[in-house]
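Here's a solo chain for you in C-alpha cells, the form predicted alone.
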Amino acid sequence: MNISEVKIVADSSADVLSIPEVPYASAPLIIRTTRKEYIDNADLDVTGMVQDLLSNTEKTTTACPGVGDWIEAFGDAKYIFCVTITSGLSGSYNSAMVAKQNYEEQYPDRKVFVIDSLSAGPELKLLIEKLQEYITEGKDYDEICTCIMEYKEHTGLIFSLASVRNLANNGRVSHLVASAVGILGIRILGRASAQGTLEQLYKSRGEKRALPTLISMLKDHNFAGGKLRIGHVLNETVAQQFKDMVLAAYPTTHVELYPLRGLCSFYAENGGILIGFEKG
C-alpha cells in the first residue's frame, strides 16, 4: 500500500488540520446561533466565537458534515481510514457511512473504512496518529482496520467543565446540571462512556480541587505514562498545570497540550479541558 494512495481523513472534532507524511482532510462541523454561523475549518477565530457565545442566550445547534462534505474530503484517494466524533453526539458518523457506500459504489476499486470515535477531540487526535504511524510503517490495510480497533480499546476521554450550558440547549444535559455548574465554582468532571455519551463522575468546587481528581480518574483507567493529549477552551494555565501534575505522577508520559478548536471548544465551553490518554 502506497503512501500516496492512502488518505487519513476525520471531522473537525478531531481538532486536527493537518499531519506530517501522510495525506489529511478535515471535514468541518457548523455552529449556529439565529445570528450567526461558525465554519469549524482553519479560517474559524475560536477564541472570537468563545466569546461571542460567552453573552448569547438565544438558542445554538451544530451539524455535522453533509454525504457530499465527506465525499470531498476523500479526494481520489484508495485507501481512506475516516474518523469521526462519536455517534452518541453526532450524525457525523451515518453520514460517514453514507458517503462510504457512495464512494465505493463509484469506484469498487476502492476502499474507506469509517470508525466511530465513541469521543471527541483529544482522543480522536490519539486514534490519527496511530493510523499515521500504522501507515508509515508498511502495514496493509486490512491489518491497519484490524489495529486501529484493537488500539480504539486502549484509548480514553476525561473531562473537566466549568459550564455546560451549550450541552443543555442540544439535549446533552439536563437544564438542572446546567444551572448548577459554574455556582460557586463548580466544574463537572467526567468520562466518554463504552457507548459514546458524556457520562458525569464528580463535581468539584474549584479547578484546584478538579485536578487531583483527574489524575485518579487516570489511574481508574489503568493509565502507566503513554501518550496523553490535552486540549484545552482559553485555559493554557490549568492545562499546564496538568501537564506538570501528570508528568510528576508519569515520568515516562508523552504529553502534548493545544487549543480545542471549533466544535470541542463549543461543548467544553470558555475554561474546559479534555484529556485523552492511553490506557494500560
Given for the second form:
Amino acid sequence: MNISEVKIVADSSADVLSIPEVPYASAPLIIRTTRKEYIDNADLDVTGMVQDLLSNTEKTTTACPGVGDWIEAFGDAKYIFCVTITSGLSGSYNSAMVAKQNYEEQYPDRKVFVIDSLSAGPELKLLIEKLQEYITEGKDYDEICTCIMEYKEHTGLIFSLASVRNLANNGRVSHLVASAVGILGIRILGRASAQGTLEQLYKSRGEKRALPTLISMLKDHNFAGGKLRIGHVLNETVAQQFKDMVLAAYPTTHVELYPLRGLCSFYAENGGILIGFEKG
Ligand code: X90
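Next up, the form predicted together with heptadecanoic acid. The previous block was the form predicted alone.
Time for the whole complex; same chain goes first.
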C-alpha cells in the first residue's frame, strides 16, 4: 500500500482538519438555525458560533454529511479508512456506508473501511492518530482493518457538560438526563456507552469539583497513563487544570489539549469538556 493511494477520512465531529504525512479529508457536519448556517469546516469561527448560540432561542438543528459529501471526501484514493461519529446519535455512519457501497461499485479496485466510532470528538482523534501510525509504519489494508477495530475496544470517552440543552432539544439524550437541563451550576458527568449513546454517571455541583470525579472515572476504566486527548468549548483554564491533575496522577500520560470544532462545540456547549483516552 503506497501512502499516496491511501486516505483517512472522518466527519467533522473528530475536530481534526489535517494530519501529517497521510492524505486526509474532513467531511463537515452542519449546524443550522432559522437564520444562519454554520458549516463545520476550517473556515468556521467556532468562538463566534458558540457566542451567537448563547443568545439564540430559536430551534437549532444539525445535519450529518450526505452520501455525496462522503464520496467527495474519498476523492480518488484506492484505500480509504473512514471514521464516523457514533451511529447511536447520528446518521453519519449510515450515509458513509452507502457512500462506500457506491464508491466500491463504481471503482471495483478500490476499498473503503468504515469505522463506527460509537463516540464523538477526542476518541475519534485517537482512532485517526492510530490509523496514521499504522499506515506510516507500512501495515497492509487488511491488517489495519483488524488492528483498528481491536484498538477501538481499548479507547473511551468521558465528558463534563454544563448544559445538555442542545442534545435534549435534538432528541439525543434520554428524558432522565434531559430533566437536569437548566439546573444552574450542575455539571453532568458521563461517558459514551457501549451502544454509542450518552450515559450519565454523575452530577456534580461546580466544574472544579467535577475534576476529581473525572480522574476516578479514568481509574475505573483502568487508565494507565497512555494517550489522552482533551477537547474543550471555550474552557482552556479548566481543561488545563484537568491536564495537570492527570499528569500528577499518571506522569507517563501523553496529553494534548485543544478547542473543539463546530459540531462538538454545539452539543458539548459552552464550558463543556470531552476526554478521549486509552484504557489500560
Ligand atoms: O447527525 C447529526 O446531525 C449529528 C448529531 C450528533 C449528536 C451527538 C453529538 C455529541 C457531541 C457531546 C457530548 C458527548 C456525548 C458522547 C456520546 C457518544 C459531543
